[in-house]
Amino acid sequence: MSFVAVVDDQVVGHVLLSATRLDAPRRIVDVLSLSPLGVVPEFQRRGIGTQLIAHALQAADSQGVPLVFLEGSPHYYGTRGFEGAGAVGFRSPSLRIPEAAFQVARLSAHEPWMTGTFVYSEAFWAFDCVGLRDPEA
């Protein structure tokens, strides 16, 4: 799913929810994960993008998505709608995840069982998306 801001016929925000997994222990279950969201300069600090995650958040919950995953900032995601996902029982598909920034969203759909393993689609995988890279390296 894909969301855009418009001010005056103007694209100044967007955000993306892409198909994702979660590997639980009774079964794979369909979740999702926001990346990326992203405003121009300008318009940020403006509420566009709390407005676009709280958009993208209702429409997965409305399509019955139990959770919802991403990479990002607590203090920014943790206002909206997000928390720590390793301290409520999920864990990163990658060593290269900063546990504070490795976050989820749990909607009406989710169940105490759905916990387990976040597994991203091979296309995070392909291009190289996930985690953060050591510069040096």
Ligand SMILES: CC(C)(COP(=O)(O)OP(=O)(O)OC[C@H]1O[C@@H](n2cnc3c(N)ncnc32)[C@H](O)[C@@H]1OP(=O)(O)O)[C@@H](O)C(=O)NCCC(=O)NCCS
Given for the second form:
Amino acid sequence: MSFVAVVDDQVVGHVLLSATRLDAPRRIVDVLSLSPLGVVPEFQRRGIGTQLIAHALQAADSQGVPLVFLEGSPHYYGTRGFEGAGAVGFRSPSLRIPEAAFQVARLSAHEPWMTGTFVYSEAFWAFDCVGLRDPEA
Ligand SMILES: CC(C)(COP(=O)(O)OP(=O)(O)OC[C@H]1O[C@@H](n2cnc3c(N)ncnc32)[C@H](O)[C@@H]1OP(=O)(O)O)[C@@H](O)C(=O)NCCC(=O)NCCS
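Structure of the form predicted in complex with the ligand, please, following the form predicted on its own?
Below: every chain and molecule of the assembly, starting with the one above.
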């Protein structure tokens, strides 16, 4: 799912939710990844990013999606529906994702048995979009 924020007919923000999976003990669960989120610099700090996240989570919830994962600032996302994923039973897909950045939003369809490893789809690996690379390497 892809959503844009529009001001005076101009697209000023965008958020994408992509199909990903959770490798849970009972079975594979279809979940979503929120990435990327972007707001045009001149329109930042007006709540547009916050509204895009809220809209994306509402859309996921209304489709019965139990979990939305992301990599990002805990300061930003932690007050917008997300929490540290490691602390609530999820395993990161890469050692290159800082622990604090690995976050999840547990939605109304989430059930306690839905724990396990978050698995990105092939596109994230093919375009090397998982975690951080050492800039010195
Ligand atoms: C991050 C981003 C989407 C926020 O959008 P926005 O519309 O400016 O956000 P809002 O107005 O809803 O919220 C403002 C808050 O975001 C914080 N913020 C803005 N950019 C931030 C950043 N790069 N890292 C952490 N916090 C950030 C502000 O300090 C403010 O914090 P507060 O709520 O504690 O006061 C926007 O700054 C952006 O597009 N950045 C470049 C792309 C990016 O980094 N995307 C996130 C990838 S995980």
